[in-house]
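Below, in structure tokens: the form predicted on its own, a single chain.
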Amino acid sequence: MNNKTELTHLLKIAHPIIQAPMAGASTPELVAAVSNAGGLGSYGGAATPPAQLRQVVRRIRALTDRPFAVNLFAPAVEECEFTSQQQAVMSEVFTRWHNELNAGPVPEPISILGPFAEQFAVLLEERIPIFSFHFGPAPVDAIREMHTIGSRVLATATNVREAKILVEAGVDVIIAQGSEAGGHRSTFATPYDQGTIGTASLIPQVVDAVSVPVVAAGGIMDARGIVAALALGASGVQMGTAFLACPENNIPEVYRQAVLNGQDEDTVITEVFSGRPARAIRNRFVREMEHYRDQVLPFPAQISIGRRLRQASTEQSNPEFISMWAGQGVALAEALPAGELIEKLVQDCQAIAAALQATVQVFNPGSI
């Protein structure tokens, strides 16, 4: 396999592979060793705050001389609005399961994102090579000003339509977000159910609509996965649940074994741990939340008000109440250092590649 696409040429890295942001996941240590192996680390500072995401930074370009990535929330999902009354009955849906965990009151929602200016500031500071986010719109300004830098600019989009905003606002990448993608849905433009396309469908047809490199993100879990994005025309790939098994991540041990004995039919898209739509591992929360899914507070708010049972259930090794992101791929994940996950993808592509060669013989026109 060929490892330099448009995508390779234009981010200045080794191979196609990008590893997800994964607000709450990555840190330096895990953005670095991809980066260090050849591919795109990431790291999700959503929920940074500025003088800590200021020192992300520092510590990633000290752990790598490479290029990488920081992700940011666009600005337009960091408020939200609701009443006291509905505050009041989540407060009470909540609280059976902050006594049965003696996790003590239920909290008040604070604000945990942003603020988006002060964090962007921080980014145009430290003059970070690449800038992503999720959640358009697109903070135009922002783009212009990554641009001025040199710094190049990713966003997702969840179909077509939002492909094309993404372009005419000057992002140079998209990331074209299958529905089988672990996490939250980008979807901006549109209801969240109209950007549920499976990631072959969506990917042949954001290439043929844009005329920037698109990265396959959904599902993709090996390098199987990769050469078969690649063939529907991509210019690399996003993968975040295969990155949750490494070691350099942030997640808490019994999310990791939740994930290492993840089922194909594990996954499903809620609403009930965030306000927003995003794929988790079904747990015990997600079943019962569901006969409340229409009293669930608006993202981020339903988020806030979650995040002492959450700690709560991981201080006790209970995934019965974890947000466990992860995608429809969940099953293929291993066991691997960043470092050695990359290396591993980047030699079982050109091996499968190889594989291709001969099989594709069978469509010379003298081979039957």
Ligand SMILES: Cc1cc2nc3c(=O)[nH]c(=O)nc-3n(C[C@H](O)[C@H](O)[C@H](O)COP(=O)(O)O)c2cc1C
Contents of the next structure:
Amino acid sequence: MNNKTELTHLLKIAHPIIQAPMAGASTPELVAAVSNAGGLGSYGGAATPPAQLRQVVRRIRALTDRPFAVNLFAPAVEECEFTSQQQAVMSEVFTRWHNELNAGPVPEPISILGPFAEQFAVLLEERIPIFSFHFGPAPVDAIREMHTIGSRVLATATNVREAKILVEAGVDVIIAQGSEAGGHRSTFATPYDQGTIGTASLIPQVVDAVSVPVVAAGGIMDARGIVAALALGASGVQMGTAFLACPENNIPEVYRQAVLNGQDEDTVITEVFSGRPARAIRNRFVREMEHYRDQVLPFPAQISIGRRLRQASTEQSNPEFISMWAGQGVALAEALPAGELIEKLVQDCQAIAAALQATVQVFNPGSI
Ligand SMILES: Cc1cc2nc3c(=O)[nH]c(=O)nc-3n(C[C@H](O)[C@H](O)[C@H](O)COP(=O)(O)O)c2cc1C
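Got the form predicted on its own; could you also share the form predicted in complex with the named molecule?
First the chain shown before, then all remaining chains and molecules of the complex.
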């Protein structure tokens, strides 16, 4: 198979495979391993303070001389408003689990994202080659500034409307996120239920609607998914869950085991971890917190208030109170080093493409 697409030319990578940025899970080692293998490694920097982000970028550069991406959340999602009454109600809900896990008092919400302006300034100063962002509205000035240093900008859309808005804002590549995807739904321009289109339906519609390369994301776990996405018109794929079992990432061992044992029925889109819809492996927290979903604090306060419970759960190797983001393809995750995973994906794509050439003979006139 020819691995070259519009995307590989634009991003100067060998294979049209992007390892998804995963805030809290991606590491410089993961990013560099993917980029060194010819894919595009991406670091999820949304919750990384600016000074640390600079160290991360320098560490990636020490490990690879290939292109890589750094991802932030659009600045609009950093702040939220809620009353002390709402906070008191949610603290009360958390208290019983804190007591059960001896996690101490429920903490006050603090800022855990950004600040975008300072993070972004670091990325500009470090002249990162590729910037991507999740959520919206699009930070138009930031996109322009990235372009002035010759860098490319990628952003996620969950429907055609969002894809058009992002292209209008200057984004170079659209990541079309189907509802199978692990992690947060990036929906920003419509109600959430209008941004839950499956990958196979979403990709061709976005491809038809915009003139820039489209990357398919959501439920793509192996070469079958990659070839299918290319057949749907995508120029490449972005895969997150497939990299969750790689040893280079930064997830707790209980989370890794939940990924390796995950089944097709195990994930759910829920707002209870963060205040925004995200796909995660169902656990006790999801089941019990769903009763209080109307009282969940807005994003990102809900993630912040849950930080001590997640930490206690992790320390006790208890998967029941950790936000284990994962997509619907989780059962297909393989525990391979990231570089080997890229090599295997590329080889398998070549084998599938060759087999498909034989299969599509059936469409030749007179073949029956
Ligand atoms: C653990 C995890 C964390 C994620 N964090 C981010 C993030 O920080 N920024 C982002 O743009 N997307 C993030 N995503 C979403 C991915 O970019 C992508 O849409 C998704 O992984 C694709 O679906 P898949 O998981 O089925 O491959 C995350 C996904 C996962 C699984």
